[in-house]
Amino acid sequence: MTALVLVFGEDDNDREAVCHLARALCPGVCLAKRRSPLVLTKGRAEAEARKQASRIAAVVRAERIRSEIPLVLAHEDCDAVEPAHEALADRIEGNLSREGIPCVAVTPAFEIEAWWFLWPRAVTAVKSHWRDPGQQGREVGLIVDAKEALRHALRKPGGDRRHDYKESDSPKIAAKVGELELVDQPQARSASFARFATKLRVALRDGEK
């Protein structure tokens, strides 16, 4: 059977970005996105969060008829700054673990856009209209409303707002991180990304034993 890592997330831009980052961290990994169920955990009652985990588990079990599934990646933005990612990630992973599903949670603090501050070279490689977003050496997991902060940071003074960052640019930035081999050369710090990277590499390495 082919070993396949399934990727669940909030929308397809996020799922595609997570796939690119996972390939950059673990070259050769085989991934497949799943549009549903969504990962709905934050702000939910525990019973509802567990029900959603059961729905994800049902998709994984159905897929196991055709493929070996060593791991699931489950993305959900924190909508809060670090260390909010820790509790959310633990909750997602715990609920899926109860269903017998090995999982690494992908829980960017505040939003996945905070992670793009880690690799300014990848960002500016996507669009020549963008400027270096800055934040070098800083803890980007403390940026509130990271999506709007990134949009503002990339906008050149007097620049045409038609070139502003859009959510559909997210996978392109993640792809550049891989293409330029930058994933292990962040220019800033993010505890939420470090958690994801470490847990993914450990999980896949252990799965090979």
Second form
Amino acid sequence: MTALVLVFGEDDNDREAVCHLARALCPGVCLAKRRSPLVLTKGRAEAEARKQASRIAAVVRAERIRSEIPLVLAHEDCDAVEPAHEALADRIEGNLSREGIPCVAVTPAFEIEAWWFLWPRAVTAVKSHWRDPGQQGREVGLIVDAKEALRHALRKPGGDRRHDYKESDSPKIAAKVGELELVDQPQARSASFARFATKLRVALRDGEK
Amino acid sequence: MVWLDGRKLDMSKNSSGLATLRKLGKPMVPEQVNDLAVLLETFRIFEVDVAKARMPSAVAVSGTLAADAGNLASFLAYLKQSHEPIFDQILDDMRYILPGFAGLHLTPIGGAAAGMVVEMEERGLGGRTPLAAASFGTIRALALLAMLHDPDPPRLTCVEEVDHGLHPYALDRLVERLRDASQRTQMLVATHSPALVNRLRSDELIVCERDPATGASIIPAIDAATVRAMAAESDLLLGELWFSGCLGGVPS
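Right, the form predicted on its own is done, so what does the form predicted in complex with the partner chain look like?
After this comes the whole thing, all chains and molecules, with the earlier chain placed first.
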């Protein structure tokens, strides 16, 4: 039976970006994106969050008919600065654990765009129109509204706004992180990324034992 | 170009080859080849041309529904004239699918060129609405129902995007009629609607996808027994399973 890590998340850009990062962190891992259910817990009451976890569990049970599913990656942006990612990640992992699903939560603070400040070389490798986003050595998990901050940081003075960062650029940046082998050379700090990277590597290493 | 027994048969690149099959004739090939050509020619690739279907038909009554439903009015007239219970069933289905729908009026066009025009009667609206003024979805639904109720269908009917233009609430009735029609003809319909797939049984679903490396079609992408087991294990509907990516047939 094939061993497959399933990736759930808020939208396909996020899922694709998480797949690239996971491959960069754990080369050789076999990943597949799964679309439904779309949203995990954001803005939802606890009962609804448990229901969503139960829907993910249903998809995993279906997949287990033909594949071994050692792990699920469940993405949701925090929409808050660190350390908000910890409570959100614990909540997602707890709800899925109660369903019998081993899970590593992917909870970027403030949102996944904050992570792109970690690898400025990967970002500028995607589009020559962009400038270095800066933030080297900083705690990027404290950047409020990271998407807008990244968009603004990448825009050259007087630059054409048609070249602005778009959410669909996110997977391209994540892919460059892998291609350029930058994942372990972040130029800034993000506790939410560090948590994800550590937990993913531990989970997959433990799964091999 | 086709060669047979040293004889060259010209064939257009765009040809289906059916005409060539017929050219072979009795002296060269068994009669079964001709029978096969006849059979293939009867297959209906049903693709409603809404612009044509909403126009009056050029003939008053026609017992065969055109593959583009361009003679919808005259086929409905035929059903009303020769199969009234079927015509009434179409009206009943239209009332279910289209709130406010009251009935159809078929009026022969006089003059030198005979023809047939369809008008709709709707509750709450005075007068009649000519089909020419009806919505895309209404015309397509009427044409689909006419095809699905065809008392003498071809051996195989194919429909692209069968749910196109239909309200999701209409899908219950559509699936029921597809099942009924499949007792008389093999139905092969394509859809990209999880809402429609949710209403299907595992043995009614064939998931198709392309091999990303070679571009070859993979049909089926997953066998029916596995789909059945996945649905049973997850308690998810087939459309939900397909949309999640579990069954394949989604962008990778």
